[in-house]
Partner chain sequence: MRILITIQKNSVAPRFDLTTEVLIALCEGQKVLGKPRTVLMTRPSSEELCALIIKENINTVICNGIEESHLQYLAWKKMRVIDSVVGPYSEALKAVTGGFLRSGTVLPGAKQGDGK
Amino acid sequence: MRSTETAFFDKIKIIEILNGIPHGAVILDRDLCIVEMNSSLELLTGFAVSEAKRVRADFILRCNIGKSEKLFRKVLETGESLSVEGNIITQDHKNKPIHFTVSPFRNDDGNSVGLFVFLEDISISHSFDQRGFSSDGVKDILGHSSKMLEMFELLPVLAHTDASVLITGETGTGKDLIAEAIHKASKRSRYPFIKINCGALPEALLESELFGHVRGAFTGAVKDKPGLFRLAQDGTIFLTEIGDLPLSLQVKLLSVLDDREFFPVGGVKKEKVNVRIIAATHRALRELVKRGEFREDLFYRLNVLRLHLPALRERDGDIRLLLDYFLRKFNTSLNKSIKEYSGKATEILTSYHYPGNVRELRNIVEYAVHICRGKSVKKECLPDYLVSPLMDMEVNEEQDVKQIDTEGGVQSKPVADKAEHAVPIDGGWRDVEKGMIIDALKKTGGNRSKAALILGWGRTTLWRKLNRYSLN
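Just the chain, alone, in the form predicted together with its partner chain, possible?
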């Protein structure tokens, strides 16, 4: 038994151990050339291990840790491990903060024969430190409305399973944040979280990005490229805008979900992957299925666990909470000392319907903080389209709202059903305007002067419109 075990451990390849490490890891020889490196480092540097082997580490890692060769040589000479913070230039031209740990490999005589360099990406903790944010993803998602509390209760359940998750919700509701929070709370959190926007790339390029390609697969494929599925090994891949995934790739994605293996573009050898898939879309997938634009089988395969993020207008009380949060945040980052919103500004901000949800609210507050010169955000500091909403209000007729449905069913409701500001979407502009007038009058208890003020019109204009819509 013992000899069998020894034989087994003898067979283990270094690369398999390295690939089990969820951070960059590389082994160097005494000449500081690369002997082996793992797939996480391939992802960081953009160089495949076959290209990087026997090349001096400096040229592949592109780090700034002083004169890295000096540091590496010091570890070789002293035989003592060292840890330093620095950065590297990644394949996507980002300057990424890295914590380097350099340890020597010794032979039986105790002499250093090589180095093990471990590169831990510390960009997340850096950015959180700089912004004063919590490093826990879930804590960055704010809300105390009943809908959000329901969602917070559901999150740990989603994190502790390994099934595919489909996140739906309007644009700006925080689908990306939630996906990352699920990953961080899951057992895969130490492995990569890779996000790809399915609508951002043309079909051929998307296939190559997702599944990789082999050298010579197409013009310009001068080397093997690992796809994002391979690079996300043991981690989570987040496919955002899944509704925009071309039909041909939907078939391939379905086979990955079913068999956990795929062929890279132009490849003849199947690659096995162990990746959790989280998909998100702002589009109504069931409608796309009905129209034949989305495969029904893939829809059901992704729709194992469904999480619908409520629109901001459905989150009672959260608008005020978010307004205060972003005011504090931008006060700090822009070095301002604004204390509050004026009464009028609060009224406008809390009664706006936020079609762009939290993203739009955040941008509005950022704009206001930039513009504001006093201690309080006034009406004048707000974007014009908020102050005179009728000029700019748009209604997206395709927008629909889905509700969390644990059984996988989908219930569509028009936005108007949920919105505080009823916005009927069937009758066009006339109905929208009529709805807004009724809303304003309700708020002011029928006081036309105040209603006109809310609507940004003169009293005569309101009177004329009341007559036009027979509301007199």
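Alright, leaving the form predicted together with its partner chain aside, put up the form predicted alone.
Only a single chain is listed, so you will not see partners or other molecules.
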């Protein structure tokens, strides 16, 4: 590489730019050697930045896009970007389908001094296509984190069986979307998908809504009414917040699951029904069973297949992916042309712990796009509760990290407890968090994986915070 090119790459903070991209990204010099690559590409390929730098790209990006060197050279010579689909072989010998975008990297004089290669992992969409998932069913279910990939692997299995499914997870994690995706990929997809919130209606009204009633069953019942189970015949009924279902109706639901028949309210003749039941809850059903608030037999009948959705704070790297996705989505729906988030807005949005999960993130972005009047979402466009310094300290101090105890249970312990000897609180939360990181790294002898475990973070979260506090 020529000295002028080296100087150009050295004077800009390449890594800060690349790590703002939620997909794999790498910069090559004119000799097609790697100058810099981001953490997403580390996860994608299995190769660390330290072992990839100054190495020829074809040793790290082992792809099958034809004569890759010839393709890269063509972009260098013509200055025109190219986009193509192919595969790469990761360090652990896994084959991953990738969408490649190759663009020239220019210096201040407009000369091509290298290449920018963007790699989007499309293995999820390929998996859905191959196993019968329609694009409509999964278009709003996004995630590249390991926990989401594990969940995606289970979806085709859940779709291709008729057993009951119990979906658990915090409020706002997307349980409704997952239930509908399972239905759309199942053999029942051409029949109704009907959803009802078990905690939204009084018991008497809920029973009538679920099972229907006959004329004269109660005051105002002037004619027979089919319930949602009848309307969902041959399809799927989705019972969200199943933990709020009254005990008396739990007995009736158990009868439907066991015998596939029920009595309408006020009826003397049983109705047969053929539906699949998917239930969801954010509550701990086992605890409700212990307290006698939920029938144990119904729990086991619903819990034939189980799918747990991770909280957004547990999904390393997915926050930025979702921020970009919803920005594009609301740009289109609101006819805006916002191009990006400012650096400060990005820092706030990627540091926040999102107790309301994806739903809260979506609402924040929608609010920001409505408020924003320029081309960039700035700090001032965000909801007030995100940018208050007091809130920032309180939220982080109160955020819980799940720890596994010696008996295999889960206990919650405030993150701030870990920092009690690290840095005085007078310095603000940033100093406390920085002290926590330093303390954890000291305890592990600099081992970042173990330090992340102590802190209750994923490796990507720790890596991002190391950069923020200049601890790298």
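Between two forms, the rigid core is the largest collection of C-alphas that superpose within 1.5 Å. Numbering follows the first chain given and starts at 1. Since we're looking at a predicted model, the values are computed, not measured.
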Core-superposed C-alpha of N274 shifting 2 Å or more between the two forms:
no
